[in-house]
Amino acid sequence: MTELIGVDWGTSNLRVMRLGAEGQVLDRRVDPRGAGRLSADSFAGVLDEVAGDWLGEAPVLIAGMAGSRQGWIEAPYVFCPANAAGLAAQLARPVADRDIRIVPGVALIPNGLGDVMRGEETQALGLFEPGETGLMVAPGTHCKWIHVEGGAITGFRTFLTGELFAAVREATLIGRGMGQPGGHDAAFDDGVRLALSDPAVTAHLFNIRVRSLAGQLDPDGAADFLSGLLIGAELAAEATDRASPVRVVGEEQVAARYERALALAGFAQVSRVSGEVAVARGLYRIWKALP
């Protein structure tokens, strides 16, 4: 029996999902038209068109970029700490004569506004336990690490680690001739000790460049290195507390890096999730929240 229909509204795709208890997933239909694509009076017909025959079957909310200031009708930023009760109280509706509703997003401020996040937060309180305290580590475009305690999401940061890597590989001269990543675990390796021993990074993304004229590394390899290097940062950051359960939710390939890096720098329970699954069950508990 469906519950909930589920909507993961995020810049580049569109996920929909039928969900039973606790948030299960019965069935899912994806769509490439993400936010980011669309004006904000048509993501009604985008929704009516992937997932029509499934919206009267039970109410509708969505999390992600349909809520932001470019999205569908911008909802509100609840402030951390934030639990499933509190961002359920301050859903919004983007219409007035349908039971859809869109997931607020989620600030930091810790002397004015530090950090927002829109649908990462859903994804966390999906993964932890209303009375569990662990960190999330979300890959990405724009990665985030989100640390959440008793249920609730206590703060967060945003790396631009996606797009520098990116930036780096497209539009520099170190980046020149630079090969595809994923084939050279040796050079990430080095790329994310060096990062974790050592906090210039700028420093070190000339040293791809020495060690590409040294013949240390080839253009795959300076790929890796690039990546490793990125990545390191972000731990060589927030590698503060080891001991805590760490859950990692993105792409395949992406999420394996990540869980690589995470061992190398000494956490103990790292463990990967489907972004779905996390998405899913947030969702289903923020509903179960409403007042």
Given for the second form:
Number of protein chains: 2
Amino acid sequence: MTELIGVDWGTSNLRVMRLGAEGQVLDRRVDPRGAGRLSADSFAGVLDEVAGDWLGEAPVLIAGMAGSRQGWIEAPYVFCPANAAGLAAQLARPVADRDIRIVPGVALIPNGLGDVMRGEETQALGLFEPGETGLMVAPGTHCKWIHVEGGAITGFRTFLTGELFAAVREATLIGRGMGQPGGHDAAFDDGVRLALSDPAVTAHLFNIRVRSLAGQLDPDGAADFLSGLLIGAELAAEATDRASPVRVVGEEQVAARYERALALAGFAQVSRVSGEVAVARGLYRIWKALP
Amino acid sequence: MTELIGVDWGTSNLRVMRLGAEGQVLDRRVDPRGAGRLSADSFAGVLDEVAGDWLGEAPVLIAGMAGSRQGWIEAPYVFCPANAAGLAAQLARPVADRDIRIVPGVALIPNGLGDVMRGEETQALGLFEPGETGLMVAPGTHCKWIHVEGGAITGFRTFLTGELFAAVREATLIGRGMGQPGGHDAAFDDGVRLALSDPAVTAHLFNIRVRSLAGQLDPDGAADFLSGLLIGAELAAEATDRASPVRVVGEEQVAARYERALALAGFAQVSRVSGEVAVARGLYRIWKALP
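The form predicted on its own done, now the form predicted together with a further copy of the same chain:
In what comes next, the whole complex appears, and the chain from above leads the way.
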């Protein structure tokens, strides 16, 4: 029996899930109509088209960019520390006549100078049991590190890693002629270690050129070294307790790189969880926290 | 009377100077035929075209990319610590029948994994008296910080600042719609202070987006904040004695930004020297160090 229709409506993708009595995913549908391409008045129609036949079965709870100012309806940010009850208390309702609600995003601090996220907060709350302390890493264009303690998000930080990787390759001298990453573990490890030993990443970027000129990096190795540097810079900045469990949420290839880097940095308990499982559990937990 | 013909042959520019008995610049000519556009066999002809009428007056000493592997003739790197006598002992001679010599570049360490420069070493040696300790900052596409002590270059580091500034603007989401830097001192200062307080520059880059969304940065302010972040990251990495004299060598507008950032970081003795004066003095000093 369907307990909840869980929706993860990101910028570039829509995922609708039927969730069972324990929050498990019974069925899912994926559609490319992400929130980034939709105007506010088209969300309802898209949801009906993708999963209209499911919507009568259970209430609908949506996480992600559908709740941004440019989304369906703005669900204003909740501030850290943010737990499931705090998010549940601030759900937005985009339409009056249907049981559809949107999870608010989370902001680090109230003054607007900190950091913000939409969607990852729901994954993070799904990843850890209420009594657990841990760290979620969500690699991607903008990689997020989220600290969870006692069922609440206590802090988080966004790194421009994926986008910077692409920008350095596309628009700099050191990126010119750079090959594809993924095949040179030793070069990746060297990048991670250099960033861990010294946070001066803008100097290390020039080091790619120096090593290439010295014949120490071939074009593909240079890409792996760059990837290692940028991921290593995240690890250097997130100098947290290495004994805490870390859950990596993300696409296979990049998640494997983060796992490798986390091991190099001495994190002992690293595991991987699919984004779908994380968001489904988080939606279910927030739903259950409704008064 | 001309004592030396000093030449600064960079990647994108050629500067030929007649230097007097004290190393002062008596006259100069500038040409756009930088070393980056020339093949090895065309350097001699270009030098004759630009200053053939001067070349008989005195010996010629060249600093810069003319001595790189892709230049006129390779003048292999000298390693740190490098002083005027050390460079003078390793001058390269591109032609057998004329008194033309090229100053070698300097490498930080022998294994090819450190850092390298060509041209800035000559400026740095020109900026400080043999007994002085100080720091040269040469802003630009690849900004160099060079430590000089007792007449020798003891260390240096290259930051990808200028190129990264351009790449972030051209090829990232936060760069989209970014305006022009230079007009928002407060935004620049905020960027410098944030980078000084925490070296996680790849996280601070995302902060530009957060501040912009919160209405804290307009498009021009965002460009100044980015500039402040990247320059601040250099200062954070160069945690040197704030009482040492710092000489900034570079183009007016960008040098003024560095001076502002250096003052924010607590450097008490900051002055500006033109690149021409610096390289002329350095060439003269290296010439005088010949046995």
